[in-house]
Structures are given as structure tokens and as C-alpha cells.
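Shown here is one chain on its own, the form predicted alone, set out as C-alpha cells.
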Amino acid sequence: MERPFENRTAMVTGAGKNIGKAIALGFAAGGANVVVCDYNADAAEQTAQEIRALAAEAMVAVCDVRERDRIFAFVAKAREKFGGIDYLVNNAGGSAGLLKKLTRFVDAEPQTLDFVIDVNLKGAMHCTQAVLPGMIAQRYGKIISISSIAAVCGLDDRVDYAAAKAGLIGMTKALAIEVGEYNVCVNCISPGAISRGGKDHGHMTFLGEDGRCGKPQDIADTALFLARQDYITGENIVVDGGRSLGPGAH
């Protein structure tokens, strides 16, 4: 069985379920040690158990990506345990819907704006700054952030979310320029509608044809592809089944 990530270590945020879990398990199946980051301790431990069942090592890091000091502490612990971090996937995020506060932008509360920006953008910045010195020192690393087609096409009631996810794309491109000389590749993935928890968001119609929602594995496959590449950097890859091409005939 091919194990392209043997003797490497991946850190995946939001790895307790859905896209993050699929990515974490994909790294483990490829032979990597995995740092399982999630604010939900039970979900993180469940993912870690499944990783160990794949004959890979797992370290659980229960934290909120907004907690900068805690993130840096877990990265330091991971370096001690595994010797370094080779792959970072900034997957943790979410809209104001997590707070049940989806609104038109004109009505958005400042606290909600702070939450959305901090979880989706600043959290990724914290994690990236935590792993980057080690990647630069070892002259190897892959940083993959999960954005959204909301950043590409916009999405009503989620102006703050779209802005934060667009920030990830800008961060990706600028950082790729800075760290390319150290053999560190930085890329972004923008998913469309993805099924979660066994339920999807319904049927889509685009380009005159019916389309399905994507699955977490569709995004995981893209992330793992990027993790194996050394000549792709500064890119935002849209994985949405063509949804962003525009509405088709109904």
C-alpha cells in the first residue's frame, strides 16, 4: 500500500468531523502522524482513535484556533513528540450560523463580526505562524487553507464569512511569495456545498443539469493531492461541481 506521507507529520484544524476529519484520516492512511486539532474533545479523540486504527500515530490538541498561546503550545508539543510539522491544514471555521446569528450585513453585530473574522482568518494566521519557523528551518512544508466559494462568488447573509474566507485566499498568495525560497508551498481550496454529518444541502441545478452536493472526501482528496505536490503554490482551487459557473436553466 502506498504511504506517501511516511515519517511526516500533519496538523489539521477542525479535524473532529466532516472535511477536517476526512483530511486527517487521509494523511494517516498515507502514513503520516497527525495532530488532531478541534475544540470538541470527544470528536477529536474519536478521530484520533480512527487514525490509530490505521497504524498511524495521533496527538489530540483540544483548542479553539482563536487561542493563539494554546495553538503555539500544542505545536511545540508536537515538535517534541514527532520532530516537526510538515503539513498544516487550516480547516477550522464557520459562519455566524454557528452562533445562530446569520443576518444581513447592515444588521450584523460587532461581536459577531469579530467571531467570524477571528475563527476563519485570524485562527489560520495563528496556526500558520506557529508552524512556519519549523518549516523554514527544515526547508520543507505544505500549508493548505480551506476557504469557500463564498469568497469567490459572495453569499447573502454571510458578508463577514465571505470577507474572512477571501482573506485566506489573499493570505495564501502573499505567503507563497514569501516562503517559496524555503521550499514551502502555500495553497487554498474553496469548496462549494459539502454534505455534513450524513446530510446534504439538497439538490443543486446548474448549467441546466442536476448536480449533487460534494462530499468531505472530495475536499480531502484535493488537500492530499496538494500535499504531494512541490510545484503548485499560491493557488486557490475551487472544488464545487461547477456551482460557481453560475445558475443554469431551471
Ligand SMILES: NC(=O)c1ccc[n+]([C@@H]2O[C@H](COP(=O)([O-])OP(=O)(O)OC[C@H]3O[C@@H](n4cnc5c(N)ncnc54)[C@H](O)[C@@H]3O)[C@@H](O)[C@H]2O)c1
Given for the second form:
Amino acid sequence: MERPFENRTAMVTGAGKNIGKAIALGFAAGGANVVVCDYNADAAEQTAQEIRALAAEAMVAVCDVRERDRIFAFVAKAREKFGGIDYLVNNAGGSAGLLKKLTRFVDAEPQTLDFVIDVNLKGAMHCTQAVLPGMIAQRYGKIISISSIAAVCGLDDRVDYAAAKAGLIGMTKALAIEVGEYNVCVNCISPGAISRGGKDHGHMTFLGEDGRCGKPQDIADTALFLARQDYITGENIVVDGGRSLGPGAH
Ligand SMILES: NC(=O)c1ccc[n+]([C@@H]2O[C@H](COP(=O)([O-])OP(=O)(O)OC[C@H]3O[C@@H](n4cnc5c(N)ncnc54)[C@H](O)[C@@H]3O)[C@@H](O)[C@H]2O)c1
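Moving from the form predicted alone to the form predicted together with the ligand:
Below: every chain and molecule of the assembly, starting with the one above.
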């Protein structure tokens, strides 16, 4: 079997479940060592076990991406263990739904705004700053952030989330300019509705008779594709079954 990521190391945040887990297992199947970052210790350990079953190495990093110091400490540990980090996937994130606080923007509480911006945007900034010096020094790296079509076409009750995810796209483009000379590629993926734990939500895509929901593997395949490209940078790839095309001809 082809192992394109042999002798490479990937760090994936939110790797305990769904999209992040599919990405982490994809890197492992390709031979990479994987740093499994998640604040859910049991979920992270489960992903790590599945990575080891694929004959790849895993390091569990139980932390919240908002905890800058812990992120930097785990990156230093990973560098000691594996020699460097080649791929970072900023996947951890979510809307105010995580706090059961989805609401119209006019009513959104400032603490909720902080939470959503911190998890989705500043968390990715902390992780990116933690791995970037190593990538620059080794003249190689791929940074992939998971945004959302909410950033591209909006989503009601999630103005903070749409803003944070749009921030990731801006970060991607600006950083791509800064680090291109070091062979570091920076890209984004914007998923549409992706099933969670087998549960579908928010259809209205143009694929399949009923407009099917995407699967975590659809996003993982795109992330692994980007990890293997050396001439794509500053890009945002929408993976949404056509949902953001609009209502179509009907
Ligand atoms: N599922 C979708 O429909 C969809 C659509 C567009 C974008 N996205 C984005 O894709 C990413 C993954 O989505 P998902 O549906 O797989 O999410 P999920 O909620 O199913 O899983 C997220 C994982 O990340 C972990 N996590 C959450 N916050 C964290 C934090 N602050 N620090 C560390 N770990 C944390 C959770 O423990 C969990 O294991 C998110 O950024 C989400 O915003 C998802």
C-alpha cells in the first residue's frame, strides 16, 4: 500500500471525532506519525489506538486549542519525539451551539462571542504560531484550516461563527504570502453540512436524489489531497455538494 506520509508528522486538532478523526486516520494510513490534539481525553485516546492499529505512531495531546501555553508545550514535545511537524490541520471548532447558545446576533452575549472567536480563530492562530518556526526552519510545511461555508454565504444564528470562519480564510491568504518562500503552503477547506456520528443535518445539496449530506471522509480526502500538493497555497476549497451554489433552477 502507498504510504505517502512515511517519516512525516501531522498534528490534527479536534482529532477525537468526526472530521478531525477521519483526517488523523487518513494521515496514519499514509504512514505519518500523528499528534492527536483534543480536549476530550477519551476520544483522543480512542483515535490514537486506531492510529496505532494502522501501524503508525500517535501522540495524544489533551488540551483546548485556546490554551496557548499547553499547545506550545505539546508542539515542543512532539518535535522531540518525532523530529518536527510537517502538517498542521486546524480542525477544532464549532458554533455557539456547543454552549447551547445559538441566537440572533442582536441578542448574542459577549462571552459567547469571545468563546466562538477564541475556539475557531484564535485557537488556530495559537496552533499555527506554535508549529510555524519549525516549518520555516525545515523549509517545509502544510497548514490546513477547516473553515465553513458559513464564511462564504452566511448562516443565521451563527454570525460570530461565520465571522470567525471567514477570519480563518483571511489568515490563510495573508499567511500564505508570508511563508511561501519557505515552502510552507497554507490553505483552507470550507465544508457544507457534514454528518456527525452518522446523523445527517442540513441537506439542500445538489448531489444525490435527496441532496445528500457530506461525510467526514469527504473533508479528509480534501485535506490529504492538500497535504500532498506543493503548488497550491492561499486557497479555500469549498466541499459542500454544491449547496453554496444557491437554490438552482427549481
Ligand atoms: N459538521 C459540519 O457540518 C461542519 C460544517 C462546516 C464546518 N465544520 C467545521 O469542521 C470542524 C470539525 O467539525 P465536526 O463536525 O467534526 O465537529 P465535532 O463537534 O463533531 O468534533 C469536534 C472535535 O473537536 C474537539 N474540540 C472541540 N473544541 C475543541 C477545543 N477548543 N480544543 C480542542 N478540541 C476541541 C471535540 O472534543 C471533538 O472531538 C469544526 O471546525 C467545524 O466548525 C463542520
